[in-house]
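One chain is shown next in structure tokens, namely the form predicted alone.
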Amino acid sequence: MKQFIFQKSRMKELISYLISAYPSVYAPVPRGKHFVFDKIADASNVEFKYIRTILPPKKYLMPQHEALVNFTLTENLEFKEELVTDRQVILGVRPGDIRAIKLLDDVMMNRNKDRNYIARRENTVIIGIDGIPDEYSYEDSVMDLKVEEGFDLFMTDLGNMILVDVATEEGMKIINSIEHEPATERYLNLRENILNSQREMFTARIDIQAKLLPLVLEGKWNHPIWEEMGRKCLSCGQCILVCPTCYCFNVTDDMALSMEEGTRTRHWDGCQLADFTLVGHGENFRDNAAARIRHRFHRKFKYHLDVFSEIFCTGCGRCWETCPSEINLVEIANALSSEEVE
């Protein structure tokens, strides 16, 4: 890892070289009161002080709808794999966000193989930024806030000048296009400071150590907590839909009217929605509420934790805003601590 500083009247010069040396450059934008990673044309229209987008990054790497392959069923079979990929930028990434893109890479590319994350990922090119908290932000409690892997360049905002790690041999490509010096320790000790004041503005907080989870989950199976939760939530999905590491998608084939031809197509889904265990003969798995939460919260606290090490949840708040039954996970994990304790 090398660090270098440049000054930040040079960012626009930066996003305008990455305009034009890829095809695509995805980066946050204004969106009503919010914020969404949209494809750019001019490097004023960035805007790096946001505290989250809409949805996470991981669109431009697992889309939310994708066609698979599109098929002709007539005497001559044909089936033909669809998968156009460019190279692209995702710029201005949040901490949060780089960790979940590497849970989601050992998922995706080490694990359950799956070509096309395969393809867009070797393809992409992550720059990311530091950023602060909110009151729905709780990284600080799953993370180090100080990320070292799964960026090509990561920039720390020091004021007048831009710290940036380059962790790659793209990252130091694209460094070059600018002017910039090798970072002395003064301005590596700045950085530390400043993460430090990054940590204690986190409000929301988990009372213990994340990894200690699986233990505190042990025999709280039919805990009241599930059933609580279970009544105020309304099935609706939308903290699967804007979580960073939720992975699970559905396939259907849609056919054309001719019934001649169609396009198997995947399309993101999740555990939280009513129907997502329900299978041919009638039975669901988890046809309540209750079950669902606790099976979200299992999976994002125990069991990939079993399997990979890794906590699979980024402490983004992405959930927590935008549940409109304000449901978040640090109450659960909480209550369900605040007994261990006693």
The other form holds:
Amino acid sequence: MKQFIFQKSRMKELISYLISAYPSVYAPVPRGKHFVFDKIADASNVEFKYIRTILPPKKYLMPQHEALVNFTLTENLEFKEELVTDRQVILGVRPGDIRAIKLLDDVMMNRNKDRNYIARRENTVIIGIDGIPDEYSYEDSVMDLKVEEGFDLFMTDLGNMILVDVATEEGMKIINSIEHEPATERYLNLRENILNSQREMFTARIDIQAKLLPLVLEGKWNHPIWEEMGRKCLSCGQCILVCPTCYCFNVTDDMALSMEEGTRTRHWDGCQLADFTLVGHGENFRDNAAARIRHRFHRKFKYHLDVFSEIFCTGCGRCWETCPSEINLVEIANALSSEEVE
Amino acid sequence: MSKPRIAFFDFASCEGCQLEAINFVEEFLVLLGHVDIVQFREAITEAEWDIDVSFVEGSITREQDIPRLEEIRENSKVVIALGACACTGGVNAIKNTRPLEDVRADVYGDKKDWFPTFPTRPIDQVIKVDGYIYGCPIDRNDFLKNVQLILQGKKTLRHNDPVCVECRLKENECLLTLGKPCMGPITRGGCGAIDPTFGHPCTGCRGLVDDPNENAAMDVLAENGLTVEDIKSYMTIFNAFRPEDIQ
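Counterpart to the form predicted alone, namely the form predicted in complex with its partner chain:
Time for the whole complex; same chain goes first.
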């Protein structure tokens, strides 16, 4: 990995280059009091000083509704696979979301070979940027804020200057579009100081090492915290829809009005919705919110650790901020682990 | 093969759902290629029986509605409840929250005895219903999707995922996070979250999901500044009907 610095005033130039060189550039822009990743036509709307976006940048690798196959009901049933291979840049991705994309890669490219995900992922350039937490953030409890992989470029805001880690050849090509110079020791130290001060800003914390949670969960299947949270949960599904590491989906076949052709589409879906586990004959094997919340917590802090050796939570705080009942995984983790201490 | 014969009927309603069904002319004409409409007071003058699919709009509020609804049932292979009034009782069921005599006096004054009514009920409290197309009014895309399913002999869409799902996938700002009361979390989806998309809180027109956590929803609404009275009236705009009202 190489490090360079460039003047922050050159950022507009960099963005203009990206827009001229790639069919689609996505970046954080304001939406009311919140932020979203959206396609940008110029640098004017881009806001790097955001905390989190409503949906994670995952939506450009696995869209909310994604056409998989178009079919025609002729004598011979005809299928046409939909693979998107346009080049795209996701600009301004936070460390937690970079890590989340790495985890999705493990699931969708390595352990399973999802053709649509792979087609989009291989055509995606990721440019990260550092940022500060708010009261819902707990990245520091589940990951290292200093991400070392999963991006082409990673930018750290040093004030007037931007320090940039270049991880790929394509990243180098992008940086070559603007004036830059090698980062000296002084700037690298400055970055360490910034990272350390960011680590101290977190107010929400998981009290124990998150990687120990699988041990904490042993014998907690009937812990009262699940029922307590179940009573508050509306089962609205917002938490799993905004999660950067959730990847569950449903697939529907929808006919055009002509009834002669149709599309097979996949839609984001997830375990906190009541119908997710509804199967034939009306059986629902997680038919109450307490069981669903328990499942979600195990997915984030146990099941995936067993398979991928990784915590499937980045501490981004999206689920917490959006939950109408303010249910959050930090509170659950601390309730479960506090008894360990006693 | 002859085309399926479909019909539209209405009871206590504004007839807005039928209007919505014929309002999108282009798609409606394509739909007409697949079906024959044999009864539709709002669009045609002919009236024939022997119906494959009946769409029934409106709630049941009077004694004389019952034999007419039963006649529709007897003459239809499939009966679909069309819109909030037929599916859940809709706004008409608000009257169930007050003594019937008071409501009748409010509306008809000293002529109240001329117009006997009984507590409002959705049509499935009177006859067997095979499917539901929710909403006040129905959503045209949802209507078309459901009609396609019905014509394929399938069930109508359950829409047990709440409004929040479509709202979140559209990346709207959550109105509850902005301190506005919204029924989205416990209301059936399928409308494309049309109200929150335009900044209006959901009022629950599509009915509540199968297993709504009403207590938690009331807590959330209270946190967003509604009084207990407000919450009660808010939650009964479209969802006042309770089966015990008509026992």
